[in-house]
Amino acid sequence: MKKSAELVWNNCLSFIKDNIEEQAFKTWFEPIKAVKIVDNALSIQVPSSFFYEWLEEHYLKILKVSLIRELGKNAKLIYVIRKGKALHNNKTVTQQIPSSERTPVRSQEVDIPITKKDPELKNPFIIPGIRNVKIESQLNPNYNFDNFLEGDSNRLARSAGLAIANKPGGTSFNPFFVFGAVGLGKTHLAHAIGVEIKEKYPDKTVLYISAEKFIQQFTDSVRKNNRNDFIHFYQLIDVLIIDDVQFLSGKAGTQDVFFHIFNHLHQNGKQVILTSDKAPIDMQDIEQRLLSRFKWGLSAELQHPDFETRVAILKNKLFRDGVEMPEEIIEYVAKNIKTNVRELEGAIVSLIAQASFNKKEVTLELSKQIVEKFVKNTKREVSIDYIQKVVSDYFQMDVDTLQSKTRKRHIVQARQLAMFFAKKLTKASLASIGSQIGSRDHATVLHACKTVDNLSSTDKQFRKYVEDLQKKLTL
């Protein structure tokens, strides 16, 4: 009797589950679906090119063994990569076990070619009037993968970063766009990738730069009439890392020059890494042609770390500093500082300093004093769950009703208000807000925010809703 694709794949999964860690199985195998089986070729659907790359890089052997157990030595595996909401045949990547050679797809966009081969090419990192020294990669070696601890909040981004470091420019996630709220490790991860690449490939030119510095350099190049030198310099970089790319918003000239630099690097197999506090879809005043390129590779969000990850971060920090601290104090700090890794480490540093300089014993009472000052001096960011609870209570309904599909006017307005305040008071992307408030898409959230703005200016009662909720959520 011929086996179905689902049966074959389920049997493969059972074997794989017994041979790898549970978390790895959940992350990399549970999202995969069986599509079809023709002859001895099993087609499986993976969520993205990133999944395909990662499976081939790390789990090829176990996939081969499990498939041969089911289909014999002539077994073949075909990956079907989902793009958007439909499967496009021209985007399907196929792979026959045991072969794992891949040719990266290159962009065919028109680019400004390098025509000038001037050995005295002007370098924007030469500091005029100080000394003629080339600033190298500008990477901080203290920001590395050893102290960028993995958790559910950053697993995808960290895994992608490692894959890029192993094969810069040779994976399908180029550019790599990392986004998330302040203090969650975007800059740390960007540096870590660069540091790892420099260790593995010392001859590669890796450059880390903030978007603000990039803008300043471009402005200087225009003023000094050497714009082409600026472009040509950046086109020679092997791995370009631009931090806080959201600052390009509204800078039409800088966006135009970055567009040409990006095209050249991408077409020539160079790696581009970008960080932002917003997802590409939420960025304002960025040219559409640039935004579309930001989405070419992989966009990975860094989220707030869970309790276990926060504890691990604190323990790692203490270990690196050679300091011991009671478990109850570590857990107290981790429980009370939830949203920002930078603040988390700052609190533990303050505790160490108090103990060292003031000759105080690190007690739970001292920890409470430090954390209280830290939290009090930090602008609190409310969660989307909390916003939904406050809005639901205000309109005397439960959260399930708020999230429901009903079109009753008062429920729709409550839901729109929850989306409005989620966008206003959190750093979450529109897509993330929509998924958490009733599984809506980003367009629904955008419409909700516009509706709330319009009703606030035309409806007195609705304006009172907004004012009341504003007070409740920002107390």
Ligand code: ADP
Second form
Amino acid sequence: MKKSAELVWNNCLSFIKDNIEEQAFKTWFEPIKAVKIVDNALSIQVPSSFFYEWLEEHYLKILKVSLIRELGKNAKLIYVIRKGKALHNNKTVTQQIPSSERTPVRSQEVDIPITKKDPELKNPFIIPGIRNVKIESQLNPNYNFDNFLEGDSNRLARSAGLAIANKPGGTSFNPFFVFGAVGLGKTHLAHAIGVEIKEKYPDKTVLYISAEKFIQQFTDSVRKNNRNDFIHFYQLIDVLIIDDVQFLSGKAGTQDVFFHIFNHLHQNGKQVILTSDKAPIDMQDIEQRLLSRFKWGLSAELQHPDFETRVAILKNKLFRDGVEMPEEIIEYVAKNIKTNVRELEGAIVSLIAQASFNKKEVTLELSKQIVEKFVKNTKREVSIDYIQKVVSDYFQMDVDTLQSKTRKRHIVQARQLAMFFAKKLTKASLASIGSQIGSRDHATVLHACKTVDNLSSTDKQFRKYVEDLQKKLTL
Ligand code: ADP
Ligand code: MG
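Show the form predicted in complex with this ligand, please, the one above being the form predicted on its own.
Time for the whole complex; same chain goes first.
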């Protein structure tokens, strides 16, 4: 009698469950559904391509063993990946990939997590001699955890950073992807992790490098014809920190080489830490295979610090500089500079400087003048609410209509225009724009931006809308 797909899969599951950690089982196996069985091939449905990659990367061996127990040595596994709904007919689209289709050779070597070896013992590719060359870590000791103050805005990123520093390469936060707007502490946190690791594990090779410098080095290596040395060098590193990876966008050659370095490090249990001004999902002109790897570990956002955190950061800075300042003034500065820690620090530094150069008391009056300069100099960003208001007014509808689910053409167009301008004029992510303009997802926003681009180059009337709105919004 033939076994049903479900029965086979359930048997596999109970075998797998006995052999891996409970948390891993819950995360990676419970969401899987058995679909069908044809000959010796079992199809299982996984929630995303990320899942599929993860299973192939980490659980291939155990999947194989369990399947062979059930179906014999010709057993095959096919992943059915849900790709969401198609726009035109609302049917669920799926993609089917046989197990290890893309990586038939490497699949033999994949480890089962329970037997995970000590990452230190794992790298057999040390080039004799080179290990002794000391690699300068390029870390800034002034950026450490002690002076990276904790608040709601950074708690997740900060704690994950600490966990990584305790066990580099040994947590599931690999890679660790930190993102957030300028001046919110990405570079500081990235250094802090490196500094802490160096303190705990002086023998580990840590390297901090900006993506711009990495690109430069790579370009030089191509010019000098020593691309392989470049790659080898990076493969020696235990903890690689690359700051501002958004600069890799559009740089296909560097992305390719980074992809190989990343895979090498990751497979050998080395830690990779990346920062960016955007979430992986919002990054443009970055290869898909690289983006999907960015999402393997943990992405954590640094948000704008709340008032208490801003006050704490200021006090800490003043304390370290040995300067005393009236509470009232600290609070005034913290209240008025909200979006950028660098500016917050800048304002307090100017305040100290002004006061000491001119031998003036630091007064509230002086603080007002200085803060005003800082606030004025930072270009005002229009808000998404404001954009929706302006677009609705322009088309003589109210904001609720603009956000409604209707498919009426003129309303859809107004909504798409609002999304387009939100993308153009704010730093908000596609996902956040979508959620603010009628709870749509990031794909809808992306589609809207493309539609507006297309229409404004083909439709004269539409182009006029775009120009009018542009004027109203940026005046
Ligand atoms: P980013 O790389 O995100 O643009 P930085 O890491 O350069 O930002 O941070 C800007 C400034 O703000 C630095 O001087 C940094 O020390 C300071 N800073 C940011 N976040 C914090 C924090 N949580 N506690 C203390 N200082 C911070
Ligand atoms: Mg930075």
